[in-house]
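A lone chain, given as structure tokens: the form predicted alone.
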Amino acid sequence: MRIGVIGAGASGIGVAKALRKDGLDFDVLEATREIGGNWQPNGSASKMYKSAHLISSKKNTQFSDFPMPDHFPHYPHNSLMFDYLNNVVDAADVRRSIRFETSVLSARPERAGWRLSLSDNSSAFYDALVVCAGLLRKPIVPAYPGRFDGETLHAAQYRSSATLDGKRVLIVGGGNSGCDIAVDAAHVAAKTFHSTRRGYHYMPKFIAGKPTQEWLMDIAPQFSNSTEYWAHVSEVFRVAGFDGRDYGLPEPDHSIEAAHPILNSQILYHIGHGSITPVADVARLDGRHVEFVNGRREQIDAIVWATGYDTDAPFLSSDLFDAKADLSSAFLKVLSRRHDNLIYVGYLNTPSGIGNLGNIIGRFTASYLIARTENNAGWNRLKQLVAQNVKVDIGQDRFMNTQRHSYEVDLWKFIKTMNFLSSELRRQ
């Protein structure tokens, strides 16, 4: 069995580690000249800006079998994360299987496998295909009435606050990137406005002397149910000064556990000091002015759209099947319902870093492919679950019904499910 892995970002690295450990034959096809995907410091795949640090702590981001060095801070800078991923690749002996600067132009089913046309004018055949091209593929820029005559860029293009120096800046988007860039702008812009569509729950990056995610895990056993747990968490954050309503922000229209967490210790600080001005959703663009849904109107020099991304897998030929629809309906957000030798890795979100998921999904991928080759009992049982469209609870119903959260799953339910299935697939 020969396996093609598309993408050498963090998800592709997790898969490649597991395939190497099980002695499977594979190639990783990487369009750029470096590993790391979004974590590359520059280049077409990079989403990094000068001030970017991990949102999840190093303990929640690292691969458990390859811990980050002790001298790394709790929230490493993006350059340290890039170095770490390179060290993981070398320690796992993965680099020799990566074909750099090799884009996949098309991937088509052929003879119970996949025929890939590559950018170097060659082709390759694989018995199975693992797509790790990532969620952050196509920047989304919302359409508003009117026209804006100032500068615009998407968060994917943002590299440093120097771009915003001395300007009246509008950051659109309330996620982690939008908050980070708004804080960046607050230090250099003549005026910083932050536009959000709704109220949000904000979490500090540290609480009780610990990275917040680690504190959240540590206190969980103290509570008998999730309602009591989240009520306690919300009260602690309120007392710590992280309730947006205390800063004049709207009340969230969702519970704290229903959205991907916003971890930022500075956004409310700068709002409270007047260096970031919160504004409502955009209503229309008018030359060098922006009007908001509450009637407010501001002169703006530059807009940064921190408005998310859409998925994209253009190499999966649309004349054969709708790849985006197949991805959206994938079993456990991983297994294609159209092709049992097509696996999607990295197309889900959890409130954690890659390390908690990379090894687990990598192990599941290897287990699945081995079981498929052996045609064992575990493989046949799983195949039936997929065919019968059995709904497995991985916590998706807990989250808001938005495009952003359509890929969100409950971390612990997902881990439990993946570990169980991996064990079943390996049972003889």
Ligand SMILES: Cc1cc2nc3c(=O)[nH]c(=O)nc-3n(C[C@H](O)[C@H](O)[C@H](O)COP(=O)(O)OP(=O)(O)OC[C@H]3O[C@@H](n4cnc5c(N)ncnc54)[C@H](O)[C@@H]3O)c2cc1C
Given for the second form:
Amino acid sequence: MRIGVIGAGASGIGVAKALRKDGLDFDVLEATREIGGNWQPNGSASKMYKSAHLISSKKNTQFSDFPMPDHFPHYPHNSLMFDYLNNVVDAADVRRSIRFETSVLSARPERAGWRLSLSDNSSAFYDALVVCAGLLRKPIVPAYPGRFDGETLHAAQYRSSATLDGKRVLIVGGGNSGCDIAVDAAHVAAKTFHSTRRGYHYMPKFIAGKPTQEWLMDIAPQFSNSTEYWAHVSEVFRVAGFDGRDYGLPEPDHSIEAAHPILNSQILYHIGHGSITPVADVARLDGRHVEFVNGRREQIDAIVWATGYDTDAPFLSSDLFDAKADLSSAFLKVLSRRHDNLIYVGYLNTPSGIGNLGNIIGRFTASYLIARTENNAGWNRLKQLVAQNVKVDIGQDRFMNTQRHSYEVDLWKFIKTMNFLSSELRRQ
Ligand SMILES: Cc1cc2nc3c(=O)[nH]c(=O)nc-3n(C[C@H](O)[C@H](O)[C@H](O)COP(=O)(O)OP(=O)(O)OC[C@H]3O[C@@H](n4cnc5c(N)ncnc54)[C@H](O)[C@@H]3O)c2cc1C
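Following the display of the form predicted alone, present the structure of the form predicted together with this ligand.
Starting with the chain above, the whole complex follows.
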């Protein structure tokens, strides 16, 4: 069995590591000249800015079998994450299987496998395909009435606060990137406005002397149910000064556990000091002015759209196959509904870091592909579950019904399900 893996970002690395461990035959096809995808310092796959540090803590982001070095801080800088991923690639001996600067232009079913046409004018055949081309693919810029005549850029293109120096800047979007960029702007811009559509639950990066996600995990066993747990967590954050309402921000329209966490120790600090001015949703663009839904109007020099990404896999789509639809309905967000030799990795989010997921989905992918080749009982049972459209609870109903959360799952439920299935697939 020959396996084609598309993409050498963190997800592709997780898969390649697992395939190598099981001695499987694979190539990783990577469009750019480096591994790391979003974590590349520059280049077309990079989405990093100078100030970007991990949002998830080191412990929650590393591959557990390749811990980050002791001298890394709890929240390493993006350049350290890039170095780390390179070290993982070498330690796991996967670099020799990566074909760099090889973009997959199209992938079509042929016989019992996939025929790929590649950017170097060659083609390749694989028995199974693992797509790790990234969830954050197409920057979304919302459409508003009117026209804006100042500068605009999407968070995907934002590299450093130098672009915002001395300007009246509007950052649109309340996610982690939007908050990071607003904090960047607060240090250099003439005026920083931060537009959000709703109120959010903000979390500090440290609480009780620990990275917050680690504290959240450590205290969980003290509570008998999630309602008590989240009530306690919210109260601790409020006392620590992390309730947006205390800074005049709107009350969130969702519970704290229904959204991907926004971890930022500085956004409320800057709002409290007047260096970031929160504003409502944009209503209209008008030359060098922006009007907001509450009637406020501001003169703006530059807008940064931190408004998220759409996902797709254009190289897979054809007249007969809508890959975007297949991706969004994938079983456990991993297995294609249409092709049992097509696996999607990295098309989900959890309130944690990438390494855990990379290892768990990597192991599942290797288990699945071995079991499929053996046509064993575990694989046939799983195939039936996919065919019968059985809904497995991986916590997707816990999250808000927004585009941003359509790929969100509950970390623990997902881990438990994947580990169980990996063991079943390997049972003789
Ligand atoms: C600013 C920012 C901060 C973040 N912070 C965190 C954090 O703290 N913790 C965390 O866990 N995650 C964080 N993330 C999420 C981040 O996306 C993931 O950590 C991880 O990079 C996703 O890896 P991936 O391999 O799935 O996708 P990508 O990193 O997007 O990699 C996809 C790869 O596929 C390649 N590719 C795409 N199409 C093709 C093709 N047709 N042919 C060949 N190759 C192709 C691309 O070149 C790329 O190398 C952050 C993201 C951003 C933007």
